Amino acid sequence: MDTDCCQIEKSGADTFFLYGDLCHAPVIGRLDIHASSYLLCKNGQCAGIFKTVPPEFASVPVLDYGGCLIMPGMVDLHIHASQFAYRGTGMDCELLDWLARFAFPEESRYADPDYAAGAYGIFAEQMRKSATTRAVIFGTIHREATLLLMDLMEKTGIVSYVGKVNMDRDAPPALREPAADLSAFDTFGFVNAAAKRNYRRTKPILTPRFIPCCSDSLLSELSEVRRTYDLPVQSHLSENPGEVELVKKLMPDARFYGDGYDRYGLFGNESRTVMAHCVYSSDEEIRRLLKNGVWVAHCPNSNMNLASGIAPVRRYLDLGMRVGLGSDVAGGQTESMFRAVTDAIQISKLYWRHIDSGARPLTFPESFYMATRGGGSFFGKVGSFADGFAFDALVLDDAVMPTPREFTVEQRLERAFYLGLDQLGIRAKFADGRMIYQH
C-alpha cells in the first residue's frame, strides 16, 4: 500500500492515506491523538481516521509517515509581507515609533516594482517552507505590487487572504494615498484585477491599516467597497496606550476603538473581520467584539518586542470569542507558528502572576488549538482532523532532535513546538489536500 510522495503529487490523486502519529484539537483544551494511525484524505476533505486500512479502501494510496508526527497545518491570521525584509531590527522601539522608523519607510520601496519582486519573493519562498498553511496578510498600498504578492502566493499552495493597505493620513508623504475616494477606487481596481486572474488559493481582503492612518471619509469609502464585492475585512485594534489615546483625539465621537470601525460596517456583523492584538480592549469594546463575532489575532511575539503588553486572551477564550494567532511580522521577528504557539503560553504565565492571578494560564492545548482550528475557522472548516474538514496537515520527524528518552506522542508534539521543530523538521505539507511542499 505504501506509496511514493512524488508520484501522489505527479497524479493529483484525490484519495489517499497518510499515516504517521495524528495529534489535532477539535474542541480547546482537549488534544486527539492517535498514534501509528492512517489520516484519510478524499476530495480535499478530511474523510476518517483509521488504525487499520478498512477493506473498501485497500487500493487507495498510502503516504507512510511511520514514525512522524502529523498535525492540521498551522494558521497565521496576521502577517505582514511588506515588513518581511527587515525583520529582528528595531525591536527597542515602541509601535508608533517603530512605525515611523522602520515600518514606513521600508513600505514606500514596494513602489518600486524590482523590489517588490525580490522581496516578495523572499517572503513567499520562506513562507513556502514555513508550518503555515494559511494566512492573512498585509501588502502595501501599491496596487501592483500587492497582486504581485498575490501571484507569488498562489503558487506556494498556501491558503491565503491578502490586502492591499488604505491609509490617507498620518502617514509619510510617499505611503499617504491621496484623496479617500482614491484610495476606495484604486482599492475597487486590486479587486476586480485580482478576480481576472483566477486565482485559486489567493483571494483578497480589505485592509485599512488602522484608524490613525483613516479618515472617516476613507472609512465609509472602504465601506462601500466592502458591500460591493463582499470582502472580509483585516485590521488592527487596541495594541498600544498610545495608539488608543491616539484614535481617541483622531475620532472623539466614537464610544471606543473598535466603535470607529463598525460604524462604518466594518467591524463583524455581515463583514467577516479579523482584528490583531485587542491588548487593550475596554470592556465595551470586549462586548461588541464577542457580540459582533470579530476574530481575534493574538500576536504575543510582537506585542513583546514593541512593548505594547500583554492581551487578555484568557478572558477573551472563556467567553467564547474567536482567537487566533498570528506572527505580525515584522513587529515579531519569525514568522515561525511554531514560536507563536509557545510565546503565547509563556505570555499568559506572566499576565497570571503579575497582572490578574485569576487568568489561568494558557496550556499547549489551548494555544495549540488557536493556531489551528481557532485561526482556522477564518477560512470555514479548517485546523481539526475532523470529517469535513480540509486536508490542511503538516508532517514533521521529530527524530532529528534525538533523545535517549522515551516520550508519549503528546509529550513529543509539545517539545517539537518548544524546540522549534519548524526550522528543521518539516518532511511534507498539504493545504486542501493537495502536497504544496516536500523535504
Contents of the next structure:
There are 2 protein chains.
Amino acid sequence: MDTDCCQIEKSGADTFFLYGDLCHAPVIGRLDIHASSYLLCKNGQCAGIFKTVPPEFASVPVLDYGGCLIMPGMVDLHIHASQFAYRGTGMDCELLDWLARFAFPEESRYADPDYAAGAYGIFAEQMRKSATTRAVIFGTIHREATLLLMDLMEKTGIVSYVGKVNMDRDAPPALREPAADLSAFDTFGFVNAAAKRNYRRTKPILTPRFIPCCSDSLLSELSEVRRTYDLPVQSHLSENPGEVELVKKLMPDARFYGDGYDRYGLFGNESRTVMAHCVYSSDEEIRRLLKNGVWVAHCPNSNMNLASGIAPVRRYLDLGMRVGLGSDVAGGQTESMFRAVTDAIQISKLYWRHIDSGARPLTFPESFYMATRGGGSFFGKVGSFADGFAFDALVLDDAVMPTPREFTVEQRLERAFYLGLDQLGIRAKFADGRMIYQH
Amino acid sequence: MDTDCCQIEKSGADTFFLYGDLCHAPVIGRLDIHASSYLLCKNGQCAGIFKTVPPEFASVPVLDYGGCLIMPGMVDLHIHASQFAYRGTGMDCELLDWLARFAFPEESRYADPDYAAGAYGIFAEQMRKSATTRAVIFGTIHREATLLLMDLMEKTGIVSYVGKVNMDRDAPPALREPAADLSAFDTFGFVNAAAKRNYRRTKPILTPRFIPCCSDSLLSELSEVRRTYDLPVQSHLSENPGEVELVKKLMPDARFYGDGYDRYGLFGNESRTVMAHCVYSSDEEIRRLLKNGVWVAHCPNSNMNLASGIAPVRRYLDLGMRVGLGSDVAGGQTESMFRAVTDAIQISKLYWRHIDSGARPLTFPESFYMATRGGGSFFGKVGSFADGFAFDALVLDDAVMPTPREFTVEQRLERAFYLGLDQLGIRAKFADGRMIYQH
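Having displayed the form predicted on its own, please output the structure of the form predicted together with another copy of the chain.
Below, the chain from earlier opens the complete complex, with every other chain and molecule after it.
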C-alpha cells in the first residue's frame, strides 16, 4: 500500500508508540541502540524509550514494526529542487562550466509555470518516498514557481525551508534579475505570499545563490530583507578552486569568501545560516564559520561529481563545528541521504589516505549523526529520539534484502545504508509526530 | 513478470532482432548510439545493426523494446561470492584488519554445505537480476561449496569463471589448507569435478588468494596445475600499502609484488590473468603488467571502503593496458556494475583534483567501455555490438524514473548509470544469444 494520508492523524491519536529496533545518535560518534523497544510520541515529540509499555500508557496505541529498524528521519541540508529533472546527466565537467551548460539553462525553464508544475511534482513525489523528513531547498529566481514548490512540499509532510533564489550578475539574461532592488523587492513579495498560505511545515529561507551571482548591492538589499523577516539564510561557500578565485576577483576587499556574506549579516550569528560545501575554506574562514555558528552542509556526492574535491570534515568535527549532510542534487546525482552518509565516509577514507594521514576517516556512527542530529540542529531539537525532540522517524524493513546471516542491530543499520535500502525498504516515515508516508 | 526461463530458447529461435535504442563503446572514449535500431543476433553472436529490417531478414523475429536502452551486458572482473552475505557491514576498517575480522570468519562458514547452499543461492539470485552478464568470481578454499556455486551460476545463464581459493598461510586455521601440495591436489580435484559437470558457461579459474596467503611452495604447485589444464588466473595485486609492505617481507627476493606471481607463471603471457586493484603498482610492476598483457580489475568502491586509495587508471588507459571494472563484493558493498562505472569516474575526479592534475578524470564513455569491452576482452570477443562479438545485451527501461525533460540517448544512458537504474529498470538480459532474465 502506498498512501500520502496520515493514518495516525486520521485516527486522531497524537500519542502513540512505535515498536521496533530503535537506533539513534544523540551525540556524535555513538549509536544508541534499543532493540525491540517502544518509542513514545506525545504531541509531536519524543517522550521516552521503553522496553515494555509502562502501565500508565497501556491504552496508548502501538504501531508494531517488530523486526524493522526505526531511526530518526534524514535531514538534507542542501538540495536544488530545480535541478532534480536533469540529475545524473552532464557529469563530465566542473562546477562553473556545469552551471553555465546545465544548471542555468534548466533553471530558466521555471519561468514557465507548466514546466515547474510537472518538474516540481516529480521532485516532491520522489522526496515524499525518500528517507528525508527535513530539507533545506533551493528553488529558482522565479517567485511563482517557488511558491508552487512550497505548496507541493507542504503536501509531502516533510518539514522544509524553501528559497527563492537571488542573482543579479554572472548568469544568462533569463536568470539575471534586472536589478538588486527589484530582486529584493521580489523576495519581499515571495515571503509575504508564503506567509499568506499558512503552511504548517514549509518556511521561506533567504537564498542568495553565491557571491559570483550576487552583487554587493544585492547582498546589501537582502540584508534588509533578512532583518525585516528574521529569515534564515542558505548559500554556497568555497566549493571549488575556480569559484574561490572568481570570488577573490569579484570582491577583492573581502578577507575571504565567507567574509563577503558576513559583512552583510548573512553568515550566522543572529541569522541562522547554512553554507554548502566548504571544501576550500581558509583557516580564517573556518574560524569565522565556527565563531558565527554557521552550519556546514557537507555534500560528498556533488563534490565528487563536479570534481570539487574533499572537504576536511574531520577537522570541522574536531573543532566542534555544526556539520550536516546535503544531497546537493543535481551536483549530487540522488536525493538519497543514505547515499550521502556512505559517500561521506568513503571520501573521508580517501582524504585520510591521500591528503592528510592525521585526519582519521569518518565512522558510520559519525556520518549517521551528521545526517540526523548534525543537520537536524538547524531545525531545532531535531534528529534524535531524546526526550523533547521532534518526533521524526523512519521505519525501514531491511529484510527486503535477504541474507543467510545473523547481524546485530548496529550491523543491520550500517548494512541498510551501504545497500541503499532507502530505495526499497521504507515502511513508514513520520515528521513532527505525523505519519507522512507508508508503503 | 519475473522468470529465469529463456523465451528465445523456448521459441527455438537462435536468430532474432532486438529493437530499441542501442548504445555501445566499441573503442575507448566513444559511444556509438543507434537510436530506434535493430540489433541482429545470429548463432549467439552480434550480426549487424540496422535502421530497418533488411528484406532478407523479414521473417526473423523481433523483440520490440522500443523506447528502452539496449547496451552490452556488464562484465564484473572481480567479485567474492563468499563475501556477499555480509556486504555493507564492517566497513569502518582497513584491508588486513577487515580480512581478519570479517572476511576470513565468514569464509570459514563455507565448510558447511548447508550454509553455502543458502548463501550462494542468495548470491546467484541477486546476480541473475543484476546488469552483469559475465563475471570472474572468487569462492573459498572449499571444493564442494565452490562446485555448488558453479552449479548455481550455471543456472543464472551468466558466463563466469569461478575459482576455488588457495591459501596455506597467514590465515586462521579453518581457512589455511594444510600443505601446499594438498591445496594443489584439491585444486586438481576441483577442476576435474567441474569438467565432469559439463557446464556450458561456467569455467574454473586458478585462484591463489594473494601472496600473503600463498607460500612459494603453493605458488609453485599451482604453476603445475595451471599448465596441466591451461587455466586462467585471478588474484589480488598492490591493493593497500600495508599489504604491499607485507609482501615485501614475505617474499624479499621478488623485484615487486607482481613479480612474485610472475616467477611462477601466474602473471599473464600464456596464462590469461586478471589482477584486482593495482592501486600501488610501481613503475616496474606497471611495465610488467603491460608487457605480460595482464588485465587490471579496477574496483573503485572497494578501494574507498577499505581505505586503499585511488588507482591511477588514467595512466593505465594511456599506456594501453587492459583495464576492466570489478564490484569486489564485499570490499565493495554492491554487485551493481552501474555503481562501479560511476564510482570509477567519481574517484578519478578526486585523483585529478588532489593527487595528479595531469591525470584528467575518466569520462562516462571511458568508464562504460571499461565495464563492457574492457573487462569483456578477458572473455574474448565480448563487450560490444560489433559483428562477431558474443551477443550479450542488457535491456533497460529508463522511463521507470520519470522526468519532465527530453534527453538524448547519450544523456539517458549516463542518467541510467548515475541513477542506478539497474536496480529498478532491467527489462531483459541476454548472454551468448540467450535471454537469461526478464522482468
